[in-house]
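Take a look at this single chain, the form predicted on its own, given in structure tokens.
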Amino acid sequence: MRMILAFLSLATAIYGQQPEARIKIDTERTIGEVHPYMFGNFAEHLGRVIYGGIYEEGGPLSDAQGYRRDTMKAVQDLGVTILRWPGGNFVSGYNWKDGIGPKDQRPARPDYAWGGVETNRFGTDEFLQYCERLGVAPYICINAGLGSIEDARNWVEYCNGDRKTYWADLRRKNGREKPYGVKVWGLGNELDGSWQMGHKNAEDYAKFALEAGKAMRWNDASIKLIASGSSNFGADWIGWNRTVLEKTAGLIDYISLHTYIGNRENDFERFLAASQNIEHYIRVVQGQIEAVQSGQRNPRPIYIAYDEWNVWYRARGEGDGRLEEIYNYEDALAMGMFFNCFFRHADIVKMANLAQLVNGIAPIFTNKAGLFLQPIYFPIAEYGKQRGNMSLDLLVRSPTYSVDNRPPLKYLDVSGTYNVKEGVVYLNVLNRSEKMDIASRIDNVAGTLDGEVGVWEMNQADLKATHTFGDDKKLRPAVRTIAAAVDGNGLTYNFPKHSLTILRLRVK
């Protein structure tokens, strides 16, 4: 019978023939809340993320205060939760006070990062202004790498402080009464990396962490704290995260991840297999966590915050600081691969900050007569309508396949999340066979399936297909309702190869 079953299987994958996977719902099972937070994105002073991107005093497209209004509306539009700012590696090297106070009066500076002068025209109180027009979370990153514990105590006192006190007073001379009320504060960036201006070794950058924090809680105890955990994964990055979490475990409140793929190689299906490697960091970061907590009655919660991920490789070298990575179809089907990933480990995943937003290895793209989305905005703002739901242990069968020695993959790489206010489930499916549609057989355990399937749809033959200025529209989604049929509380869907589908499916 096993004979036969492979020689079916062979067939299959030879006559392309559709095979066969299913997709089992249980609502009970479920895995945390997707966080608001997990729909972030970061905004650093590299090329034209800022300037250019978010602020251009005087240009056309421009309000009274800088900010583009162009850019500001696909920003909202994108459902942006919490921002980063202002790095990133430009942040190791920044003083925050050059960047407050009268503009005409702050110094310009060499930006050792990404090369050019960095002007601080835009600084804390622009950057913060900008978070409340957006209606989004601030989350300021301090300078761990060449700055002091007094400049990241000083800067928490500047944006939150409501005593009479130096900075405070001088926030209200700068014309800002109200504190800002900053409560994501991360602990410096990539201190683990050789690149970084201050690279510490575990053990320095563990104490400094831990005496940073303590300061800046003595300002405002009620600051939520991110330790700078991995991103030079070819080096000791266990080693690394193990040090910082043992160190600052009674502190912090997250410990930070970064991951960047490409696909260098053209290879399709091996590009989409970086899954693998992003649930084993989060594996392992979050047994560490355990690890840690082990033993104590009432350990202080510590989550992961991806704060830095996205596909980036074409535009490392370019020498100029700007990043600006052209994206096309399958880079926006790595999309659904990352919010994936992050939803099935929504217990433990607490934030994720898309690098960058504007420009620089960005969904949006910018020049001073108007802007254009890339292919990787459409699924970032989609994901983001499931914040609040819970996420879902889905039980899946699907065809597979291997990238070098590595254990077998599933085609179908599937989250679910469920809205339990509106007893709607949602099920994302990027089907990352490059040739062969999947039809899956779906079930649902308890309750009724209707029979009104709404259905978003990136689909596109060409999978290098991009977008440019006034030529945005071909790589948007189809969105549908489709008339299922319901058998046994369940129904089959064809999903296309190379695909990334949502399925809106309402449980009575």
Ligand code: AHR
Second form
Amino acid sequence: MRMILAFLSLATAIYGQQPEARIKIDTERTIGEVHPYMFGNFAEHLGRVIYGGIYEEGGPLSDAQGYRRDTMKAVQDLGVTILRWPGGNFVSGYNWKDGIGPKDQRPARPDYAWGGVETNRFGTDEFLQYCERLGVAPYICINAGLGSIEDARNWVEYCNGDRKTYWADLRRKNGREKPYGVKVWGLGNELDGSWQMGHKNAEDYAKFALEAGKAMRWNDASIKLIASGSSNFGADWIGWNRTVLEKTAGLIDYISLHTYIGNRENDFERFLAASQNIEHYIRVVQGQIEAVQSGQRNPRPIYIAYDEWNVWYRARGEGDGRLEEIYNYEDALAMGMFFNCFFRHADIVKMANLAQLVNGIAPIFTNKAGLFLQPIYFPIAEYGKQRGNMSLDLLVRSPTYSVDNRPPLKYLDVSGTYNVKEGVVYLNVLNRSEKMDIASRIDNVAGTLDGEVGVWEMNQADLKATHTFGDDKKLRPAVRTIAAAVDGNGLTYNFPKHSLTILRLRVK
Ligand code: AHR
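Show the same protein again, this time as the form predicted together with this ligand rather than the form predicted on its own.
What follows is the entire complex, opening with the chain shown before.
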């Protein structure tokens, strides 16, 4: 009792009021590993993502192979672990065979997804060697729109074949002796959408995916397969996933989900309430996975690959520089919201790919002379340091708010992870109140909390502030170490309004 009173008076002394929120850490209550693939990315043939973004033959900033050196450095610092390619909508009209062999003999084709002309100068070998240079895992998405099962099967042979066979030999002839060993393959992109070339109903898609996956595995039994799940959440999104899961369970390793959000109403708190939808999608699909596996003795595990996610709502039309969103401070906070959702569901979300890497809806933005880092770059890089940690099942109490008729939502959006080896707990706290600082009591249950606390904080007055060339420093995080007053194995921390904070707490 005395302790409680001491704590209350201390907090009152500091903040003039009792802490309104409470976060309880128990490192023994874990959800699942934050899989390294949670920090995936995506590079589509679209606008200046590939050409001018990651690849610029003969450019002053490029190496002998044509890869932009400055972009490579920024990608490495971002902590990307797996890279999806070549689309996106683009892949549903893509013939991978156009993009191999001598570059000057490769055909130029109309890009039916995004307009313009695809020169095919960047193809399978250029992509896979780019991944090797970066040390990231490649993830190839097949053409399940206008493409064929045979093409998909042969693509695996080209990349992974180690015998003397036609497509493996062609790879050798093109200069690559050793198989690339591509482990992750997507069975098409957004086939549930009417905008997709070769859009299918769920039955037809599932049949294609099953046969394509089977044929691909006959070339390499070790590959992991991702079925195309919902990308739009209209009336029958649940039915699409149900059919796909029912037909492909036993074959696939992941089902994909896609979500883009935007602050269309210019309402900050509503914008950051999107976690309610995202977590709803995750929970529903997790239930559907359990349902198809129910009654089986030893089902093949299926996880969620959230393989397209981001803020995207401004640069959507023709003539917008092809999805070249200029991100602002509130968009950076949304990165925290997405990762908090994924971390809280780390038992089922085992991959997530930000869409996209450079220029088109991306954290890195180039021109011929250089690049700048968009505000969204910084939280992505920082959350990435938690890969491999155990996600924690935290108790969180916080003041709430409501959007429309939805259930109350906590102003403090929190996730936590534990690095067992280092004895460090990371608390990721997004304060999505536009007006209110929120003081929180943070209690620790297992082990003893140290007073030395690392603080990483994004906190800006102007929600709409942006970066540009030569001016990409102002929205960067502040990093400091504080000596917190630990009492009763806990401390009190004030989370400023509209801010994102990552606390690094040592537990001995
Ligand atoms: O990432 C941009 C586009 O968004 C992708 O091509 C498509 O899959 C999604 O609709």
